Amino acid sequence: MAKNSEIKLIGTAASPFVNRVQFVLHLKSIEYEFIDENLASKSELLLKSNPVYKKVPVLLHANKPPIPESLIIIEYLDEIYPDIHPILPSDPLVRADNRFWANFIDNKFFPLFEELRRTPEKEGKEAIKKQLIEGSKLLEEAFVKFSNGKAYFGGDDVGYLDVVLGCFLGWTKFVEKHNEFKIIDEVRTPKLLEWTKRIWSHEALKDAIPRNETLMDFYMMLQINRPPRKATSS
């Protein structure tokens, strides 16, 4: 997309953290070049651009220093393009509250997906499933609070938490299917379920959410490079 653009995004299609940056770029109609990264054999460009964490995404903007970390990139894009689909709330208190929930999603909720994959025992997996369900209930409450009866976390239109959580929908469906349970359902999280349908069909997100085949390929790579832990003997 948009080769020779002054904005380039180093990433991989299966990464939800990359997908959320793509979501914002699409929302703001920003042309960019996507540089596909092979995480099994990281490029010199990635290692040079993000020497501390060596992770995607990384945003390259003209001749400026590289910008790593998805949430930092989103805020940067919102600041340099403030008049095109603002992402962060204008009220400082609401903005701080949004950041709190973004931290919960990235550091408490989504890591359970990987923990579920790496846990070998059925009993352990069931305990993690319960944690995911409890986390989804908290997100249901957060949605009710922030949306105030409207369509999105951001109210009438897509906002910060819609982007932060929306990028995980592909992986959420993947995990549900392969573990035979529902994280988001009509009984426990009815408002969140309706939100997922709206956000899933949003034009700006359609091209950012990876196909199931892409997720499966990435999943198999993880199984090889970071296999599940061995079951403990009783």
Contents of the next structure:
Amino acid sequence: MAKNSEIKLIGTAASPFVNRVQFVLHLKSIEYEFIDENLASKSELLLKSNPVYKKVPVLLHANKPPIPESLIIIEYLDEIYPDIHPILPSDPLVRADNRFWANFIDNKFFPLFEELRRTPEKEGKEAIKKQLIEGSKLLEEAFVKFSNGKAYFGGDDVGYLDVVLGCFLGWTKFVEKHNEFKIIDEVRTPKLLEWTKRIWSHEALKDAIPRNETLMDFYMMLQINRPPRKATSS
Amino acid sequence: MYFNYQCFNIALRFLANVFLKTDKLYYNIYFAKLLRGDSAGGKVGARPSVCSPSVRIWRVLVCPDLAHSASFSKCTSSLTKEKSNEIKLLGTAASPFVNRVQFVLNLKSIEYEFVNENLACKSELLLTSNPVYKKVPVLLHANNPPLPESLIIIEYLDEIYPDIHPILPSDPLALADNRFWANYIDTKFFPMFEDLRRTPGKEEKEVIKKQMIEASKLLEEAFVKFSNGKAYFSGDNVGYLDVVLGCYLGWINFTEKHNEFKIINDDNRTPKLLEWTNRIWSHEAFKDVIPGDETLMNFYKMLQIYKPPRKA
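Pass me the form predicted in complex with its partner chain as well; I've looked at the form predicted on its own already.
Let us now look at the entire complex, which starts with that chain.
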């Protein structure tokens, strides 16, 4: 996928934070070079480009200083290419609302996935599964509100929250399968379920969502490098 | 003690209503002051029983207009000088996240009503305005849906009042850089303060202090880069990062004093940041908002009760 252009994206295929930047680059038809990073052994380029967090994604745009943090990158791309498939809405209140839910998804919802992986005991896992289910209900309500009867959070076409939440669909499926429960299902979150199908088949998004094999490799690496916590005495 | 207040209050209120037709508001305010101590947000931590059933019952009698509110904040705020109309800010004086929104409102000369919140006993207004996080600050702007999250509120205010003292830069790259450091300050730097408070052992506390000192060096570098020789992160005038970091100065002072070490106020390690803090402490839009030691001590005591230090 390496193309020569002004824009390079340091990332790894399994990272949803990288994927969401890829979504936006595709939606805006921006050519870019993907620099694949091995997170178990980080490159000099990554460590220099993001010395504070040492994480992917990092956007390298021409000779400008590197930009880390996926949501910050997305806002940057939307500001330098405002006319091609705008991602964020223009109304200040709706923007604020979008940012609020992005914050919820990244700070409350997705961390539960890692929490679930690292929690050793069955009871602990059940408690987290419950929280994930509660989170999904909130997201269903949010979807109904934002979509207002249309296909996406952004309305007729993919927008900010479609990108911010859509990038987690690969991991959502993976976690559901390996923990034998449903986070998004037809009874509790029917609208969200329909939406996930649209995202999985969307031209600009579908190739960037990682498949089971990619995720399994990454999962194995996490199990080694950040193993589950030790069980406390039962 | 509350039972005595209850009987006394019911009797007096009855008499007042029947014979004097006394202003209910006056009486509510009087009782609110008794409950809350001498100032709004003063001794909130000293009465953890404030939400017990018996208290709720008599509060219905005392303040029926607040029967559904667990806080007397509306009483006390109505006493404050009449400010705008359109914008209300739910908050508490000790919260740096609330303070930074206040900075921006001041810088943009936006009048607003401050609705004081008792975080030990959150009001219905707060719980319905921010049902997801139940936290302050929350901005209520006319009839628009409530807005929580301080950084989101600040970007919103900057978008609806772009011409009065712009807070964020207009250049996309500078914007991205500002947002990056705001993210660092909120997700890496400030959580260390709470971590320090809740960590029990001396050795572990020393580890966190070291991390805070390392972080202060990063912030010194960031300041030098952003200010480019000028007075503030944003140059000649106060801007985004001045507001985002400046709101912590009260807690920084407090933490330094109570843990006997220096985070910022050290001439060798963070000289530019030290000079900057002096400017912030004396800036018109900031100085009356940054909470003093007494406010912070009250809040600290409340935290020690409701979120006590971890067991060793």
